[in-house]
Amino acid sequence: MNSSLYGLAAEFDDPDKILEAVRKMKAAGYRQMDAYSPFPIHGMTDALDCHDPKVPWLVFGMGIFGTINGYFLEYMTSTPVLDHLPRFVRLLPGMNEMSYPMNVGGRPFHSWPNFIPVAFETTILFAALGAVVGMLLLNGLPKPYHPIFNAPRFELVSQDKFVLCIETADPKFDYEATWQFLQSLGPDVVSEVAR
């Protein structure tokens, strides 16, 4: 098989054809491919079983971490906690500007209802950053090139067509049957993919 070959993409007129077409490739038994369109397509999450746990289990991590240290941010400024430290590290620089503790009203330093609005919003920033860095860690973003933009009138994908790229790493890739299959499932074009 030729090393420069990604793999072969099939353009299709209707999003209902790309989403069929998926199907039957699934059920074929193909598992490496990739769908593009200009929209996205109900359906189409499922039908590609591109469905990966690492991002949610992620934001899940940084929030719980976002809450603990919101919490633990406000206990040691609003607590004499840094009092009972040894002398020595009381006098290191900053040590004075941390702890803060201000008897209000005379409520006790560790009011832990208080605590929480910033917790909830450390919480909450700390999601949504893990979010956003997950995804585009995970994602392998920024990507500047993929195979995929030499695909012959690619470009349309932006426009009004949809492209169904199986790739040379699927197990089952064998460069003839995988044309024939293509061609059988009526798209407008079959194309080769080159790296």
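We call the rigid core whatever largest set of C-alpha positions still superposes within 1.5 Å between the two forms. Positions refer to the first chain, counted from 1. Small disclaimer: the values here were computed from a predicted structure and weren't measured. First, how it differs from the form predicted together with its partner chain.
- Residue displacement note: residue 86 has its CA displaced by at least 2 Å between these two forms (rigid core superposed).
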Second form
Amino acid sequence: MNSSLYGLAAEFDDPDKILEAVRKMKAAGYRQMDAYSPFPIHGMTDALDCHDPKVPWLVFGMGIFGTINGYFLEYMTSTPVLDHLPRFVRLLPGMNEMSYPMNVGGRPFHSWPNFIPVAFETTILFAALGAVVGMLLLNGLPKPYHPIFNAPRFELVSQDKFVLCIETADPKFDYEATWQFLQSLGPDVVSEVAR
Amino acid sequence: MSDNSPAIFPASLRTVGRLAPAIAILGLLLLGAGLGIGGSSLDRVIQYYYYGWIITLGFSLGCYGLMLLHYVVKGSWGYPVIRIWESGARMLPGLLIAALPIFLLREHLFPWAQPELTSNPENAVLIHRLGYLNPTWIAIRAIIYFTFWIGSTQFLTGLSRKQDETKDPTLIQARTNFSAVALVLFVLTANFAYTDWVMSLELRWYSTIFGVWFVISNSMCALALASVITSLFHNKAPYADSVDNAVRKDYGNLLLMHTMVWAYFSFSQWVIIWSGNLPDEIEFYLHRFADGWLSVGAFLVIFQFFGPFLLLLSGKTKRKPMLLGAVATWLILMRLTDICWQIFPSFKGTNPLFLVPALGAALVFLGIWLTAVMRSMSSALAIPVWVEPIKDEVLHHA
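Return the structure block for the form predicted together with its partner chain; the form predicted alone was the one displayed.
Complete assembly follows, chain above in first position.
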């Protein structure tokens, strides 16, 4: 197989057509494909089946980490816990400045009810960061070079064309058969995409 | 569903109608067994009655609120169960009649109706409130709330049923326009109503989130009821066709949202009062941290919030009808427990054992209510013909 080929691109002029094409490709057993469109197409995420179950777990884990982190920060700063720790801990840089217990209206230093809102906020913060950073890490962004830009007229995808690209990495990829199949889905044009 | 005769009331819902009296009988047994705990003095009996009424009112108002919400936003999650909510809201006249004994025997419940408290100059706050919290005004306001709720329900459900016959699509927008205004007025009236009917159980306490806390609690009840019925009959008509995994996921996500809002309201009310620590504000929690009630509160934090919250986070819970049905049933039980915790510590000499007769009373009321709801539902199509065919991924690929 030609190793300089990234895949075959079919250009469509209608979002429903490309959605239908994706479904037919999936039904025919193709897996490695991506769809490019000037705007989000409803149902395309499901049709491409590009969910990653790692993301929710990453968000969940980061959320728990945020809870512990926020609570720990409050506990260290608002209670005299530092006085009870070994001397070398207190001598660590910044440690003595960290502890600042204050008597507020006679309430205990460890006022856990008041710690909850901050712990909640750090949960949300870390979960959101987990979602953004996890998304970037898992989908490989930022990506300065992508072969799909070698597809002819690909710049039209940011205007009014829709491109479906079947990648050579697909186990079912066969130059002739895939070309024929793409042609049968009613695209304007099918073309090669160089790597 | 082309046949427009209500005679084709689905067998699944007829089963619900037959199960409902069994719930009432179960409640009666529980109530009978529980009477030994607090005795059967008039005080206690009217307290159980009042609690059962508050629970049932919650279900009806929850149905009413979700009905308004669905008419406004027209989400695809509402269509399969809108008739359950419409019928639930149509029970409000019955609840108005059932409120009469509570009003007549009010001195067994409310401090503002007890002369020995209102005549004691030490209760300056209570005496100051008598201008607002007095029987005449309470009655007038109750009639205003109920008139609005019942009137708007009759109007909206009337339009909905009329559309089954005339198939006039303009009625959809008519309901939306009306409901948008009604939704705002509903939250306002419910807020005032729960201030009158539940918050005034305490001598001096007040909380501005209490009314909306009940609104969210009620709407959780109605949503959980809809989830239970649709999950139980997920492979039977009419829900086999109308509730797919996407809609079931909506119910799961809505229940998740409700548990979060419940936790948010409950916690913020408590943490603000805890931080202030002022005599007029802490009364409510002093009653609820004494006599063993604290353990019920702690139980609710774990089993009304953390348990269902973590379960509903998972997509699996929202896909498997039986799992979602079980979580929703549990949420209803937690609602009953929680509202018991909101109400009973205000009465003298109560402890967590009172949950037994209280739950019994609630089940008696709910059994009767559900029987009546199913009867009302059987006079119309279980799923209206005006259901819009939004059957693509447009709305649920989130």
